[in-house]
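One chain is shown next in structure tokens, namely the form predicted alone.
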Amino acid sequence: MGVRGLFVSSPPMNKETTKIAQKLLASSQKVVIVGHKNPDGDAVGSCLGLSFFLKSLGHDTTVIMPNDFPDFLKWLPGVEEIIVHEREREASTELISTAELVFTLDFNSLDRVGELQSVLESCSAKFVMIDHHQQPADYAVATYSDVKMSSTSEMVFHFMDALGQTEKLSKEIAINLYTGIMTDTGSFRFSSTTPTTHRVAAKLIEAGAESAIINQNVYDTNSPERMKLLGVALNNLVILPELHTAYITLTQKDLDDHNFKKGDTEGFVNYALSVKGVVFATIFIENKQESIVKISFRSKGNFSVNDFARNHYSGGGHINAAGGKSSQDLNKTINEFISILPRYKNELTDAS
């Protein structure tokens, strides 16, 4: 028996979405599960967790990521079967073009998958979206969207619950979903962490997710170069106390000098947010290969970095965590950012 009804404080899906999902999964399907570009712990964990679940129901599943993901996630169960589009374009294109059902996880618009966008837009499969970002696009026949949810990985558990299939919760599913929840909640300290989130985490631990080992595998595998790069980032920290804001800059040279690998700057912006009195933190990372500056925003309280990113930096995300980019050089990007901040002085003061 499953555990439906246990999480009544956070309804998993409405009845209509549940019925559509049940109908789509009633017979064996060829399924592709896609995460967003620059996959993080939640994208990888939710996709792998869902893949193991759908396989247990008799479906033929493949997980495809637009590009590579950090090494600290490459121990996860099932990770060796992930197809990375930037390395295997022909294989991933063929899999998507012949799929009967495509699940898109942890993103709300097809422009979040880079070069995969045109492949997905041209395929004939039916789409299911599971995501917790604001303002989801309307491309799926079934959309499970909840912006108050801690993570897409938590939503995958609720998806299983809505289908009455939590008895399928295996150790492999549990490890992947726990990893996604843990990383997207900042180890359960962000405001999106609810009592229900902790109850889900408890069920995952009961199913075999060993929290201490998962924490160690994700957080205690830093290279010496990454730790030294963190030192550079902290040395570059600038605090604007009157605006309750702090920002970090990293140049391409900073990255190159420390043998930068994907994921090495994960979490750096949170150090700026941890400064007393700061409610708005930003990290600017120069990327000369793409001729952009990548930006991550974090905030406390009710200051919406999702709105800030959408209004100024072609980005978005959540109220307290979002991303964006700038096509200007690093210095111009920072100067523009500083010039924009006074417009938000009242909001930043109120949130402090």
Second form
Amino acid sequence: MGVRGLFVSSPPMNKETTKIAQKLLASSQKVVIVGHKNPDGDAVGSCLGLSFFLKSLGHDTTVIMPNDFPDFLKWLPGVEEIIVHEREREASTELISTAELVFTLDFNSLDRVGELQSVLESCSAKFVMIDHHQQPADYAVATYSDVKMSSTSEMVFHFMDALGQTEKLSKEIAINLYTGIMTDTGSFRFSSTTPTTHRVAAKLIEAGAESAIINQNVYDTNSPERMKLLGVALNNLVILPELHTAYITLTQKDLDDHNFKKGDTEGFVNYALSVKGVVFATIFIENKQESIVKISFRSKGNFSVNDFARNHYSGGGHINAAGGKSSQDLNKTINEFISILPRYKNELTDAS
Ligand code: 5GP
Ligand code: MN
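What would you give as the form predicted together with guanosine-5'-monophosphate, now that the form predicted alone is on the page?
All chains and molecules follow, beginning with the one already shown.
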């Protein structure tokens, strides 16, 4: 039996999208599931959760990620089956070009998958999008987009529910979806966390997702170098009280000195946001290999970092969490940022 009774009104995924999805999945399909570049807990958790679900319906599924993901996700059930395009270009290109269905999860536009973009654009598969980012692109035959959702992982649960298939919820699915929801909501802290998010989390715990163990696996596996790098980041914190803004910078040397590994800076920006009175927090991370500065933005209240990232840093995301990049050097990037900020003084003051 499904859990529809748990939700206040109708299930979050609408009838039309449900019908299309049902049709697409009516017979066994060759499916590829793709997450975004620099995959996070929600991208990996939602893709693996959906993969286990579709396998249980008899489909032939593979998960492909554009590039590698952090070690703190490498214990997730099914993780060994993920194909990383950057490491296995031929295999992933072949899989996508012969797929009948491609699910794109946790991103809103095909320019979020790096080199995989051209592979996806030239394949003949039908696309299904499941995503919670602002301004979804229109490339899928079934688009399940809801910017109010806590996470794509929560949406995968609603997808299963809309198809009347929650009895297929296995321990493997539950662990993956719980991890995605937990990481994308900052452990159920961000305002995107709704009563329904908690109801879904409860269902996942009942199905075998052990919260304490998942928390330990994700959050209590820090390397000593990461902790020291956090120290450097906190030392580099700059607070601009009149603008209710705080920012952190990390140079390539800071990263090199601390044996930087993917995922090590995850969450650092939240320390800047935790300063009293700050509603806008940013971290600038120098990446000399790609000759860019990667930027993460976080905010509180109605100051939209999605708009800020789109307007100035060819990025995007959500209202309170977004990312972007700059191709100027680190100093110029920061000087430019400081020169842009006063234009937002009223908005920042209103949000504080
Ligand atoms: P993070 O700062 O943790 O990398 O990303 C925060 C949110 O912004 C995530 O939902 C992520 O998907 C999105 N995001 C990060 N970088 C970019 C980017 O360069 N472009 C766009 N459109 N979204 C991004
Ligand atoms: Mn997400």
